[in-house]
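One chain follows as structure tokens, the form predicted alone.
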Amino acid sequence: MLRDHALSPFDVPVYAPGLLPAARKAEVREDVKRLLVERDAVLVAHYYVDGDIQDLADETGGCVADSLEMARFGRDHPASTLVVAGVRFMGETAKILSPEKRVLMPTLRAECSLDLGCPPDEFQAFCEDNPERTVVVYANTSVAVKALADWVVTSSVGLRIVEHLAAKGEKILWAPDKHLGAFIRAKTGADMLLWNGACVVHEEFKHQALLDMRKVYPDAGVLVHPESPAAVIDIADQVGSTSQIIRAARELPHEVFIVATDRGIFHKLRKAAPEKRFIEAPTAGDGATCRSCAHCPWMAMNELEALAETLRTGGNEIRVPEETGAKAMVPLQRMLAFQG
């Protein structure tokens, strides 16, 4: 059963970042490096943002990671200011785990279709209609939704946590990604009531087009994020989170990979396995509605000059109400304790 609240693809912004001349780009990069030191700040970036920003994070002692590892790195780093290059829920998660730190973002306009498609008031009503169920929410949700949950999970640990809960006989209310929820339900056999949300990037990968591509590259491995439709997942050689996809690219023997996740990850994939070739999984095909195919338009809003500007001005600060943040900390800490 699905609770129907999928975000229409036509609600998604069309965003094309500007291109900086090489000389200006070099100048801005140096500004960012200097400002990070002056502001006692560290840069944490998601795998899907611009490669120049990922490189800056690596070069300045920050990190490039998935959303939870970004927040955990920021929590454990001595810097008093965290600069989060990603989408809004990632900044909020960093603030939840580091309430005493200042958390800035290059832009506060960078949203997430999973977050937007799960409004807190409607989700609260959903929970109240199903009080007998354990509430498990994906990390791609607002702080207000996390505050309503019993558990927060990521794509890397969600399956193990649901398996653990199902073994205890618990029935689960899952939100917001229906594809990830269905994947976990199929793997675990858990009783899961699913919210009807989806990622506007991953939902657009096409089963038949991917089969056609495999005919062109018969020896290629297929790496798929579990936010993708089930028919796409079924073709995969490896299904996993962003970090698991990167590890698979290094470890699997294939020389060519077709990758069904946001193409922002290609920057890290090429650095992790420079001898291998990576090809975007197809998003075109019958029924395509994509306005953001293979790259999140909100992630694209993280631009180099915007990063420098937020460091200069201290603007775009993430603020989380203290009581809501404290409630959201509980399911987050429960996941962290489970991971060990």
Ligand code: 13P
Given for the second form:
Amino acid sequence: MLRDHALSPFDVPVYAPGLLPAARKAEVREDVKRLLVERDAVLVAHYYVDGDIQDLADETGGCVADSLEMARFGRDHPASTLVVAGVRFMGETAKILSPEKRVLMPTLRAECSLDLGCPPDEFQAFCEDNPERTVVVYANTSVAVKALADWVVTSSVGLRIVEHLAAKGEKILWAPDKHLGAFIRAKTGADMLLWNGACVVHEEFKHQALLDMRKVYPDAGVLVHPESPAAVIDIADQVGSTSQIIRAARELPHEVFIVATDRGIFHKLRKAAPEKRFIEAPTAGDGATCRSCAHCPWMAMNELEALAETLRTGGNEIRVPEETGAKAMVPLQRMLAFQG
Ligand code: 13P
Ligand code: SF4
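Can you switch from the form predicted alone and show the form predicted in complex with the ligand instead?
Time for the whole complex; same chain goes first.
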């Protein structure tokens, strides 16, 4: 059974970051470096954000990572302030895991369609309708939804955790990403009831257009994030989280890769395997003049100047209600402690 909870296209912002002149960019980069030290702060960035922000995280002892490693790094780092460049659930996860730290973000407007498509009250009703099931939610959810879960997972550990639960005979209630849920269900054979959410970026990858592209690049490997539709996943040489995609690009023998995930990842892919060529998987079907627009509009809101401003003013602080945060910490810690 799929719960019907599609997001309206009107809920998705049209967002294009402004381009900074080189001299201004250099100045802002220096400001950020100085402010990170002055504020006892560390920068924790996702692979989909602006390349300059990723570089700053690398250069200043922060991290650029997938959502699992961002959570772990933020929890374990001694800095008193975490600056999270990504979307809101990533900042909230950092705060849940480290309630004593100050968590700042370049913007508090950076949502996620999966989070928006899973309102806590409706999700609670779904859980109450299925009390016999173990509740497993994707990290791309609100604090209130996490607080209702037995487990939180990310795409890098979801499959192994569900495999572990299914081996114990547990039936699972899964939310919110239906594609990731269906992928895990097909791989593990687990009994999973799925919420009907999707990522507005990954849902756009087109199966037929990808097959056509592969005819043009017959030797290319295909790397796919599991938030993509099943027909796209079926073509993949490697399916995995953003970190797993980067590792596969390094380790697989192909010289060319077609990559079905947000194009922000190309910055790290080119650094990880500079001798290889990376091509964006198509999001447009027949007749379109543009091939791909795979960029999360909310990740794009993380702009360099906004990052400096946040550090300067201490604005855009993430706050999490204490009681809900404490409940959400339990399934998050369970994920981080999982050794599967
Ligand atoms: P990762 O955990 O693979 O980085 O995915 C996060 C995400 O939001 C993908 O769209
Ligand atoms: Fe959410 Fe999709 Fe953006 Fe990832 S790419 S943050 S899943 S909307």
